[in-house]
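The chain below stands alone, shown as structure tokens; this is the form predicted alone.
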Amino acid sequence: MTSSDLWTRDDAERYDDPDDWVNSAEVTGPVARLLAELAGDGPALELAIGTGRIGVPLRELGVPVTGIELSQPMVDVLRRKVDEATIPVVVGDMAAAEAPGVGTYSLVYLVFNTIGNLRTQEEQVACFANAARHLAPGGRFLVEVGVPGLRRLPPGSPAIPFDVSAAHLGFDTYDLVTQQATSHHYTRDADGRFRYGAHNFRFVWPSELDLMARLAVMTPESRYAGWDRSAFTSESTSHVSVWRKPE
């Protein structure tokens, strides 16, 4: 059974915010044409597809896509964009399921943090090597997540803010022993009042990544800042990781 958060159809339903950063095109579209790069002539999978904030651009710019998605919520929401012949999902755990097509793929794709999802080592370490299962020899696997905070994080305080807004409060908790985190979310709704939800995750070293390639038998090729292949630096705050499958 998976550690992770299962989203329900209330996170299902405001996934989609037009308000939020996230889901501009300005953000999108930067992300989903280095993938199409990276795909090149192939198919893509994309581990935790969600309701396809990137799946779906990414297949409009030509790219065969298929998801792996623990939430059926959230593919119900995707389906209101594309039917299944369209961008096919198979509901299950991105650690152990198996899409079709396995051995084929040209490029495997977790982002936005997801990676996290996964709250134990042993699981992290079985998605890497169920991406390196599904890629075709040659093929890559890409992970955005960001770099845990821990040097913003003042002595005795138990929490880092990463949004402090009108709209939405936000801080994350760390346990640094087990590497468990947890991100607090205070949102205003309409009607002025707070809603608070959480989202527990694990957080990951880039170090620890190249590790879990390692024992998929995947090598490093590239790791940017950003969607922008700007420098990593001690500074970066996020990274654009990527791992290959030999030839």
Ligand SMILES: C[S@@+](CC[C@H](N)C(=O)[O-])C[C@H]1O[C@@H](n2cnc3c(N)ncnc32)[C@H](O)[C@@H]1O
Contents of the next structure:
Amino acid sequence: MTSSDLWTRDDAERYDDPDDWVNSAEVTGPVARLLAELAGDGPALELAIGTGRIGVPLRELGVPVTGIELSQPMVDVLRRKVDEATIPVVVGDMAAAEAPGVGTYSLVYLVFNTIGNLRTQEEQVACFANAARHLAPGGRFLVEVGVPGLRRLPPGSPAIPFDVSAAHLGFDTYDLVTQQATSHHYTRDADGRFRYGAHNFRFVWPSELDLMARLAVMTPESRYAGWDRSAFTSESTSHVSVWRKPE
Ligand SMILES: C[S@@+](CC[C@H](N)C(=O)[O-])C[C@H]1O[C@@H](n2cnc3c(N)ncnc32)[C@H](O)[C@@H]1O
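Write the structure block of the form predicted in complex with the named molecule for the protein whose form predicted alone appears above.
Every component of the complex follows; first up is the chain already shown.
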């Protein structure tokens, strides 16, 4: 039984919003290109593939892609774009599910903050182990996730706003004891009314992820601030980290 929230049919139908910048080729292109480079000649496995925002463009670059995904509605939306033969998907929990070709992948990747959807340390550790067992010797595990924004949380304040605009109000609340957090979204729909949605996650520091990789017998290869391979610094708000399984 996973601690992850299950993404619903409503979530899935809204996910590919063409007006949302994160779905633009400007965003997905550089992600797919770096993933293709890291995969080399081998196949890739996307943990939590969703509707294929990244998996589909990566497949279009010629990389064989397989997915693991918890939400059947998200897979149903993916299936409007590509069939099972083009991108096979196992419906299951990324911390435990086994994809065909276990042990042969040159790249396993988990992007867009989704490691946080596993809301216990135990499951995040299990996810690293699951990634490692799917990799071929020498293969890479890549995670993209935000750095917890705690430097922006003043003492006594319950929340950090991350978007305040006419169409959307977004803020994060953090529980510093349990490492649980929630992103709250108030989004204005076409009729002018605001719709509330929330995503729960476990925030995790880069150093804790390094330890999870070490437990899964993988070694750090690189850490960037973004998909352009810019340097990760103390000011970085996000990171793209890569670990390798020994040859
Ligand atoms: C932010 S979306 C990311 C989807 C896709 N990777 C992307 O970049 O667009 C998070 C996805 O993680 C999936 N997910 C959450 N918990 C999961 C779990 N334990 N195992 C597999 N998938 C999970 C959700 O169903 C959802 O599709």
